[in-house]
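Below, in structure tokens: the form predicted alone, a single chain.
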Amino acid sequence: MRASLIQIGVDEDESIDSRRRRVAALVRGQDDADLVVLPELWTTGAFAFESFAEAAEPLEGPTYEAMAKAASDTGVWLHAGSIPERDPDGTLYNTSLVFSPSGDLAAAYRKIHRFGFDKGEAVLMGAGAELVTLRLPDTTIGIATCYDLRFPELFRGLVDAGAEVFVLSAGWPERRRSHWTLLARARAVENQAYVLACGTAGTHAGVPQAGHSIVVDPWGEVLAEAGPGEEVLTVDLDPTKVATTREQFPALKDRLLGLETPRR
């Protein structure tokens, strides 16, 4: 399976009608991939908090419209990284977004952790509720959305759901970069998966971005890294290789803690 990983830059000049016209064509440059991966929030920038209410769209607006055209025009799997998207109700969600390569919605995900500590993320917009797995032709994605990495729970409940690679966006600061791949890989090797976490570039709001998306496979061996600027990742992955770690190392089979009935 060939994964490609759009690394935006979001630059404040830039309008998002002018952005998400370049990366619609972003994404039918990899027409050789199977699955095509976008970052968080690159519609606004994932710090422009400001702009969120007023660049907020309904699930269905034109952000989906754009890259389901992408994704059928492409014929990938489109994970549209995510955007403010604004309920019905009236409530911000920070809301990822995959397509079939029909471009059908094949999943959406409301992030769950919302970052800010109770301000920005955390008070403009909802927390989402529910574990988002798709199955793809030859694996199981489970996804999540850039301070979901710091919460290991989470992508076990994934795991627990038939998980078997977890594709990430997000909007990752560069002043904690160490994080962000110390996390990737402790995420990988902990649940024996495939990590594929897609990051922005450029400033957001002021905020330098960590850029250097990456691709972690089961055993935490570190697949392929982007540098700081826009660029296309691009990585074959073998599925066959979870089933096999998970087997060669059957770590997860002596879990106690978090199980319904722990194991004597």
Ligand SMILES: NC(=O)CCC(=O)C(=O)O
Given for the second form:
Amino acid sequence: MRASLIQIGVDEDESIDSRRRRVAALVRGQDDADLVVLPELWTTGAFAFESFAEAAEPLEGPTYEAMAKAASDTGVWLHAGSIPERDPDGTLYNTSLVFSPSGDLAAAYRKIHRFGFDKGEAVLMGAGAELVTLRLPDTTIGIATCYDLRFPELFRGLVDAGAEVFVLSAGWPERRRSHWTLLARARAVENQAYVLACGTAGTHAGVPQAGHSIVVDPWGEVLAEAGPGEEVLTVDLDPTKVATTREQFPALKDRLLGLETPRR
Ligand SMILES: NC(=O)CCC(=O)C(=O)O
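Based on the form predicted alone presented above, generate the structure block for the form predicted together with this ligand.
Expanding to the full complex; the earlier chain stays at the top.
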């Protein structure tokens, strides 16, 4: 299974419309991939809080339309990153969209852990309440967004729901890049799962982005890591490695706490 993570440069000198067209063209260039992954809130930038309300879209808004078409034109599964979604009741959500190769919406995930403590996303957006997994032809993906990476219980929940590959869109800042790499590897090791973590490059709202999108295997080895700029990171995964790792080193079976306590 080939995955391409498109680490988009998100700077303020490019309009949202122009970036949307550019990203659609980048997706269309990945026709040898099975799964293409985009970052969090790449239309506005994850830290451009002031622009969320104005840029918010209904679920089936312009980004949905452009990405559904890009997925079907290219014939790939497309995790289109997240959009600032405006629910019909007016609430904003940080919502990730996944399209099938025919351009149908296969999954939508509203970010559960909102970043910003008592400001920014944490006060401007509502919290999602549902874990989301999706069966692809060769594996089951579990979806998470950026700050979620700090909450291991979310990933355990995804494992209990069958996830073998975590797909995480992010807009992670350079300031905390060491946490990004460490946490991506930790989530892979503790869950014996692949982690595909796609971030942004560039600077928006005065916050330099970390880049360094990363793919980690179920043993915690880094298979590929991007640099700081805009880049496409392509990697071949072997989904059977998840089951093999879990059989050969069955630590997940020794869980004693939680909802699904195995008995041996
Ligand atoms: N957009 C985010 O969720 C940022 C998360 C972050 O900066 C951190 O966890 O550190």
